[in-house]
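As structure tokens, one chain now follows by itself in the form predicted on its own.
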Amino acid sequence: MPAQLPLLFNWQVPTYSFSNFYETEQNQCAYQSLLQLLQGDGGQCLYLWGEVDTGKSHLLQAACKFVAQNNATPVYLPFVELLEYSPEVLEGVNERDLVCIDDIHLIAGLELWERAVFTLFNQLREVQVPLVISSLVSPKALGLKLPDLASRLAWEGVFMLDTLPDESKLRVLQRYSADLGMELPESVGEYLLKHCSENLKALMSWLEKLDYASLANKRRLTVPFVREVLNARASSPT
């Protein structure tokens, strides 16, 4: 593995796992196909696409955790941060046991990056290393300058993930709270969904802050306490 690959891009989010992924009926086929790929029972490449907050990044990082727990070496490549570097960082990535590329739509129109990903795709296929990709759009809608890359991305499993309704988001937040060792009453979860960002990542960040505030103040999560914490943070200087 080349020294220039930032350590940041090795999978590193233990809170994202299959155990706390909320598997809806709409997303069940994609979820099961990913498990089959990781267990060697499916294809070699999986392409997951959908709007923000559909669980794409969660699934990619959960896949990395699953592989790591089975004594293999995954790599997680979020293009939202990877584009700060040269495409040369992808050299040697095919030596890993699983490659997960997040937000591949960000390379559309960037010829050097498109060619680097195209080369990586072919290398991974040659050594039969599984590849999992996420995007906001389908392979056909990527708008890539390299048509061969677009066609290869659509060769195997392509699945659209659906946005979670508020009821499902609440269950996700409750599972995440349990992972933090904290109970999230439905009334508090509903309050957060109504008064905070609807983005699950932001809501999870709020839960981490509330967990700290709850321990520091030795108070349980209630709507009045959460309102107090939110108001205090909103009024504090940035």
Contents of the next structure:
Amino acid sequence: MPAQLPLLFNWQVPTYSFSNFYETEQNQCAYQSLLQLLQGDGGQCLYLWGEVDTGKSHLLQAACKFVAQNNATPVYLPFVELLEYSPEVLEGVNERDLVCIDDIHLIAGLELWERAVFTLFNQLREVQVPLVISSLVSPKALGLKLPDLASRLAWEGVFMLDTLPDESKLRVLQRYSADLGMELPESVGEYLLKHCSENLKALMSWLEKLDYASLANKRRLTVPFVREVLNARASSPT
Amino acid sequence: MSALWTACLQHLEKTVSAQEFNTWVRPLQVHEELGTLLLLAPNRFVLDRVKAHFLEHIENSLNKLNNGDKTQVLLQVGSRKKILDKTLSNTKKVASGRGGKGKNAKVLPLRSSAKTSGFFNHSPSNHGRAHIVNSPLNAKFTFNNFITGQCNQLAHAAALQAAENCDFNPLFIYGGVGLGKTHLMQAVGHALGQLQPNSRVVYLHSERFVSEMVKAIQNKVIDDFKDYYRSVDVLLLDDIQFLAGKVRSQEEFFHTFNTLIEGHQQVVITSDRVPGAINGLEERLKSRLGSGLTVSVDPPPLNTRMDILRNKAAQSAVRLPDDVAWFIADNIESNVRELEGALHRLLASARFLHQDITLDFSQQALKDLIVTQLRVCTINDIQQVVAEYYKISVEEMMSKRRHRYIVRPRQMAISLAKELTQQSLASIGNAFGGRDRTTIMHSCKTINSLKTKDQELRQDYQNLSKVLQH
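In place of the form predicted on its own, the structure of the form predicted together with the partner chain is requested.
Following is the full complex, with the preceding chain placed first.
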């Protein structure tokens, strides 16, 4: 008998906030420094760097949410998406209350973009608007063509976010599941971490699919059920 | 912020993906005018994207939240600040008109504070009039906070002299990035401002000079622009090398510069090199720039770097132990900004982890930063050195072969690349024959685990690390 499909409705998109950020020993200093910056007590620029899955984008978007709750207007600039545009897409953002640049390493070597970020950096300092930047690598390892920009990025707080140990990743997945309204048993989380050797973002996407499948099949999340879903997905034509 | 807009945002946040929402919707500012909700996008790209993907959704949400009453929504490029400035400017114009001075007021007067500088920020709807926005000097960039040493003694003395007697005009300060040129330049501005409280001190970066000039031309207020910059008492122009190749801006600056020098108004300019070495600058401008006093700021030696650290720490009410100051200053030689960055990081770590600032703690807290400073090797270097150490070829290391005598050196090289180059896992994977990030992570984990159990391997790792860093 085919599984009953749940009614289609507008899924509530889980949002990135400080309340659902998983604070660990590895990211404590970066996290606290960001909070301090947003409270106006910790300089004007923060540079967070580290591998994929260390929570950089989460922190940047949580920062946007935090300042928006205080009637301010933030702007989040994910370079992975914005590089499709011209550097003029950065114009006017200095008149917002917080600027968050995600994945700055993507502009290394792109002269026009480096110039545009340099100009933005100077504009933001003049009007004292805080800037939070994320990158895969440290300012020095960025390999920027513009040394003026590289030295400015290293000026204030530069913090490395370490990769989370598997135990912390499990807690992150459990928290995300809870946001989706689903309980993720430890055994299932461990199974996912072991068998889906992907990044956390991909695992979260798997959780969304499992949530749907669990509703459709009226089954709780168990290791056999998850294995069944993963196998079915793997063998289904794309 | 309008309660209706706040409610609309809350609704949209639940239905639009977080990245889309934060990139395109959150940056919209709102202004309510006569029952119309004006949504202000920072630029035309945001405006186009919102119009194409979100406007209908926004209007529907607003109507629903407004119990079916249609809300008039207008989308345009701008900011709340610009609208407020425009309102203020109109109010001033009315007041000025009443006072009978309107006809002569081509440019709004600057605030009579020497600690501020200004630039034209013309609004097209402002009927050809220029509007001046103030931009303060950095309060920390004073002579009191400037640490002198052999590297900058002459520049410091010349700047003091310029601030006291307006001698050496122009004063041209050059040097590498992050060595204190802007600090010295602004210190002159602060000092002159204190001596002559009604003087107009203008500080600006060269890039802004260019963009303001372009805007002034576009908005047909170039004469206001010229009048403004040619009538300041002190002009501080930062990083003049950014004028290179911009002929029209150089032309305008050349005339501004001449007017100021002839009027005995102080001009201070900074650059990353001497005037004659700035490619793309007109010869006549180079020659004029070098007509006053040209001084350099050089990288600070160890003792000056330690003094800088102690002074910066003292500004945060922290006493930095000598061995810690030595440790940071010895490892970070490049520039003062990076030195300050390391100190910020150390102070924040000590505060958040509730630790005293000792040498051990500093070494731990700044581990990745210091490694960055030490790093002189590339992945290629690491592959060569490790292959040589284990007497295999680089080709074998990159191959798919899984013999133990190849696998272990490969894992060592990968782990060293992760520690010493700070390249991403994906980049390391690519450099090792297109391996995926999971393989790279597995190699790092294996070596880390073996280092705790296998003394010989630990020693090998340390030897290789030492060879690669020195």
